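The chain below stands alone and is given in structure tokens; this is the form predicted alone.
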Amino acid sequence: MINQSNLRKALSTVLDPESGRDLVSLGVLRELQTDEDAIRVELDISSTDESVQSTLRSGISAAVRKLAAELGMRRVPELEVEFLQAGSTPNPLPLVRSVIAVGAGKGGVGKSTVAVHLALALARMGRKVGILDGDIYGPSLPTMLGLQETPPKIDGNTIIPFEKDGLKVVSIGRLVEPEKALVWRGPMAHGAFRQLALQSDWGELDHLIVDLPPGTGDVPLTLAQLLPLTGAVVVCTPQKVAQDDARRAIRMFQQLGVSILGVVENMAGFTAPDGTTIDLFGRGGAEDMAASMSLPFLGRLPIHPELAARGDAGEPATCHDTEGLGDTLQSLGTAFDHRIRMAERGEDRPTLVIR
């Protein structure tokens, strides 16, 4: 007989026509029900276009076809194929206004710093916020808000997060041992990632930030499943090498119908005592990049000492209080909520969807 086991195996060996990956490791399965007479597969899907719902219904059918005669079954039970879209399930976080995706195209381009900023930015402005890490593989930020020696609180199966400068904080970091590597196959990441969001106390808030891991893996792609998303913003160094990755990043969110709500250029010069700027990795790439897009640019944070040194120390939002640097990164911080505002009205849109 067809079980929920040996059709998920069954199903892993259809692709996903957009991305050429099997529907088990993009975990869009919702959700499988068997028995002799009938099977039903439901599907989270991005993707509206006619062509790769009748693709992935042909091959969900021949793979249950496959299945049945393997198992020796005189007759193929009936199959029903339903695609969700966006939108057609409540949201399951009702208490968060919006969640906003912080990604990048590759590591290495301070990320985790400017997702942290943006959201301390916010918390500053009077916004309730919560900061989700998702970097379920490399997550940052225990270190950076100086939570290493907090011991973690779980309610039964509920994740109470951390509290820190205004900010509800839940990071895999602190759920696992220390140094231990994290290493996860698509499911897993998808699994690990999904409880982290959905099995939290987050109560009431303005604003979830999510702390991606860079590039265009399980991840993204979970969360965009997971979450009615108002939108991501994308962070790059100016230099070509970090554009083209970002690009990509860029892609890959509208390609799965999510705003993008600016770009941000990182390690953007270095200032030294005499007052010279020393543009490191040169300056305005990001700029360009978002301008070649037709994308907002949110705006550019500089090689500053205090941004690494007091995130290292887990006192980031003391950045914000640093002559100079505080006005640059409120700055930013005033950009992204109007960028946020412009979202929650409707008046921001994705740019380009590639099908």
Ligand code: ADP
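Numbering follows the first chain given and starts at 1. Between two forms, the rigid core is the largest collection of C-alphas that superpose within 1.5 Å. Given the structure is predicted, the values throughout are model-derived calculations rather than measurements. What changes on going to the form predicted together with adenosine-5'-diphosphate (ADP):
- When two forms of a protein are overlaid on their rigid core, residues whose CA moves 2 Å or more are considered shifted, and L325 is not one of them between these two forms.
- A movement of the C-alpha atom of H338 falling short of 2 angstroms is seen between these two forms when the two forms are aligned on their rigid core.
- The two forms, fitted on the rigid core, differ between these two forms by 2 Å or more at the CA of G72.
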The other form holds:
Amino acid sequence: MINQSNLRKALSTVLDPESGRDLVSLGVLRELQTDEDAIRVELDISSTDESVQSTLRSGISAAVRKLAAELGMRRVPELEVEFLQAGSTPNPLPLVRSVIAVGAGKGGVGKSTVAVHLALALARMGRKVGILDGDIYGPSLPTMLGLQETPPKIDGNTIIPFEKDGLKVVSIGRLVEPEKALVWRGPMAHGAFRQLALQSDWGELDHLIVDLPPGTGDVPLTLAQLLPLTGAVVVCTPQKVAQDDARRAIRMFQQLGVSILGVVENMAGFTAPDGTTIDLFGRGGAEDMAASMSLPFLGRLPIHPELAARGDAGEPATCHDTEGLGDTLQSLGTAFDHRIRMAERGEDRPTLVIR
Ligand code: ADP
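Which structure goes with the form predicted together with adenosine-5'-diphosphate (ADP), now that we have seen the form predicted alone?
Below, the chain from earlier opens the complete complex, with every other chain and molecule after it.
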């Protein structure tokens, strides 16, 4: 199988047409990612000359094909070559004031639901908010925001975000067939996410909320390398088992140097029409976890039939006008906003890195 070391060796045979030196000794290989089906090569090349780039691309492709043949591979992995401009600006989205990730230890805890409602709450406070569906393995924003029927707009190389309830929305689920997104492996996922984040016309935004895939895969890493993150929110349900996964997600962010803006407890209790509250999954588990890790707790969302029904119907904004639920959502938004402002002012506590 192709790995970083044999790939690097193969790339040492590819010459840069401008300097006549090979890519390895030139020191321009920024990142190599490999797996069975896909390879991704990032080059730090200052030349924007198309012919230089295309010579390099074909040289790399030939080297990969040769390597695959030497290794007796039946199929040559898909290849993606990206040219990064040396010395390019550290923030590729200078018009976006803060980028915030929403993550979870595992799927189904309501991460996308919380991401959407936090974004809507901020928009209701008058902020300009974008939401990026980075959950490239299981994008749910098209359904949740009722975008299935709207055709995506692409202008040349630029993705034009959908506009919904005051939010600018970009989702991989509206750009490729969902079946394709599901089989993406690491290197391709990296490239796809990068394109969504950087090639979308976000315009000026106060906040860009990124709904990450659950767990601790490639996308959070890509995001943290790509954009200066203001922080991350981690969503967790009250059960003990859920907390173990959430802790892993929190540690991942911390190891990437991303501060945790707060933990949200979702599906905390259900209040029946007669007013009786049943704590189906317990209560307070996520808050206890946050306290034990010295992290802010943003608040809890109950199990509420409207959250599920309005999400399925693609009209989540109406929840903010629902008696009781609307107040809960807005106070969660206020706590979130407070933490974002602290982080923007550099007042968030330095996070404790637990390895
Ligand atoms: P994740 O992004 O973590 O996979 P989703 O946000 O897609 O989870 O939520 C999974 C399902 O649970 C959705 O159908 C959603 O409407 C529902 N859901 C999430 N949170 C709640 C809640 N607090 N009350 C009722 N339903 C919820």
